[in-house]
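One chain comes next, on its own, written as structure tokens: the form predicted on its own.
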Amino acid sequence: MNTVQAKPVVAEVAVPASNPAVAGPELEVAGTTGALPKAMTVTGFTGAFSGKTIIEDISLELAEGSITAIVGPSGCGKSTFLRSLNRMNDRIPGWKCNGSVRFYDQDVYGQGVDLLSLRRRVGMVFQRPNPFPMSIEENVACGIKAHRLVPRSEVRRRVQDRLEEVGLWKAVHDRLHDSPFRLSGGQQQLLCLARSLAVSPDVLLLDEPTSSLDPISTEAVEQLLKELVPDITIVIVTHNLAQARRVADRVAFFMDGRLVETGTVQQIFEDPRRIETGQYVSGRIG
């Protein structure tokens, strides 16, 4: 079976010169300079549902240990692209795609890829909370047990650590055996985040993760995301441009199913190369 391999040391992968929208300066993250290793490299990726193209010819590099924010108007293909990175779209009837998505040296869409292993290492938190129909504790513990990440005697400690990490432990420590559906929507989302972090992903995909959270919880999650790097590479879809500016190292702007432009936060918001980008970040479109 072609399983997902451990992190290799990878060579730099150049962005195809034929895609000027993606061309730009070397990746600069968290005050560093120079090109960083790529956790994921997407090249010429196109995806369609039942023959209708949703995303087309996307090429994008995701630097290891960075936060990339994907922004753009509703319906421009952001979430479809995000779900393509760990093949979550495979579950939807009529999905077809071509192009390349590489996770380090692994072809994500290669034959025989172990999807369970892939989705552990490239985890995802959806816009709407999706707790499993099991106890609060088991929601966080299930992945730890399934992948045998720690001895059974240490599972409870791992559960507590992850719940503390997302700021949920105090609210649930005395009701770990309760149903997660008794939690508020915001608490359910934090539980789903804890569940994803519990299996120690290398890449974390977040689709509007704070849309159901209050401002205080949103601030806490944003701070957590900044603390997770560089150990985890994060890709976040957000309609909140202020959030993108606060948390991201790089921004990718999508429109009409295409990647229009990508660059550092400062470049995208203060000196965009494309007219459409400037119009979007200034609020004139979208």
Second form
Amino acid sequence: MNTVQAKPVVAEVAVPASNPAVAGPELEVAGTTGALPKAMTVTGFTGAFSGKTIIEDISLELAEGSITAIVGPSGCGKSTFLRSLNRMNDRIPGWKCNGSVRFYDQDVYGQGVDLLSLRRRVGMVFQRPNPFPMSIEENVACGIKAHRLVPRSEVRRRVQDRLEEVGLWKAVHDRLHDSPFRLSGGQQQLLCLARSLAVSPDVLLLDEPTSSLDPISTEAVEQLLKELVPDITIVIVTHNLAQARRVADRVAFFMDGRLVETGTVQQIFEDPRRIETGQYVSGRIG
Amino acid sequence: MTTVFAPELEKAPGSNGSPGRPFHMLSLRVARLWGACADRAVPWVTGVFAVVPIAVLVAITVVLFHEALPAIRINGIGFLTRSRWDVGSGYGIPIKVHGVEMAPHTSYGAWPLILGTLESSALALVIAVPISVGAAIIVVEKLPPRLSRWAGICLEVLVGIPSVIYGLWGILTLGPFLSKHLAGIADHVPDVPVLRFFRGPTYGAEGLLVSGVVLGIMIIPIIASTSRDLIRQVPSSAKEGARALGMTDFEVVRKVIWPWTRSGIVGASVLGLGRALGETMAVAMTSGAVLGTTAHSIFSHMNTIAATIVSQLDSAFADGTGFEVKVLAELGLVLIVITLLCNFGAKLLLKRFGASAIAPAAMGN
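What would the structure be for the form predicted in complex with its partner chain, given that what you showed me was the form predicted on its own?
Expanding to the full complex; the earlier chain stays at the top.
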């Protein structure tokens, strides 16, 4: 909790008092912090697979440099929502959506959006480590090379920087050309994080990144996330409420495809305004 | 009878579906005995099944070798390098060399056939591998599921078309088409080393090019359907990871799908190569069936080992001395050796370039 207070990013400005929690539509706006630019703004977003609505009327703002945790019971649309932020659902047959998602001043679902550069700037880390079938070094380097972010001669340097950043350099510096599949699960996930960070994203979406990891690796990942802000805006989907408490600045509670409530960690866990939120965070539902 | 320990069953007569009758202990005993026997038998039975393919390969090779031995002794190592193929004078008085009877003035050389086999198969691979792998990638990655299923069915139907149909199509349709449309180009290919091979008269409906193309089309379904299954097994998480990094479809193929499936695709290609090396009927119909000369250009008539065996079989049986049959057996032996060498070569290639050193162990070797 104290780390949350120490965050320079999310001001403690509460939701406008004029918006009482009870009757209002769920879309009370998260983080109306005014001063901070919004890395992403979602307005009235609805998504469906083959006609079955998965998420409905979501509105959410992500303040630049903050960590937002998305929590909620299984099947409530958390991951689907996260994946709509960089259009990872597009390739799934039957996916339809409307509403608006903005990345700074760019319409994510607008016409003529360069998906490749959007995904470079809005990166994603998945539930299970998914290294590519190439050497450890190449795993981190491939994104840098694909986007030609630095001259070839500097790629190696950049790879080392990223591996150091995620705390993996010491463990792998003498086997950069080995297969990543020989690393432990936690190390593989850190490698995937390094890979995502290597292309200098502005926003990083994490879909339960520690659910397949042991406690020590989990701590390493959480520590890293805290170090990454405020340079990067982070959204993390998690089943683990304690994790949300530890790492997040703000929490968004999803249920049945709707965004029930958002607020600071303190507010959601100690003073939720919706009954469902209270029941969920106290373990009575979900 | 009561030595079998099943108290709960003993106490519940009739509970086994036949009301009023006591539980039949014998059936339980028989079932257990049967189970025990089956457990013992499994390693033996599976062991036998495992040995069968090896035994068949060895048996075929041994029989062929035995059959071919007189020819091997007479023809010597020069059989592999000589070109002339002359069945001799069938009406002359048979002569005896080292105790082996044969028609006079015979000469058997396999070099043009070996070369023709390798050339046509190589051509087939060059045509089939890129098309198959490309098709497999598109079927898995790009087509909507329903279309993809139909494409799969079509591929499987293609495997089932008899080779004689491919041969007919080759000689009636493809051959004339190629010779007509390539004639203009073939005349203008510069007369320099390497390129010279693609120059010259296109002859007609038969030749190396037609055989190669027909063979290529024949092995496309084999390579494509195997590749498709391999590409399907690439975990979608890795592909999504690459897309989430902002990679293009092509980069996803190059960085994720290809490394993951490379060794399997080489294996599939060897499977296709095996088929191409041994394909008989389609080649016999489209090759031009020339004996004794190697192909001067890609349009030349040629012949392969398999096609020669089938086309010469009649004349071999007409050979009263039986020597030509033995020569054909020797040819068969050469074909087996070539096929095995290609298989080993592919294995070596994979080992050398460590195709799967990086990919996870779960993905085969």
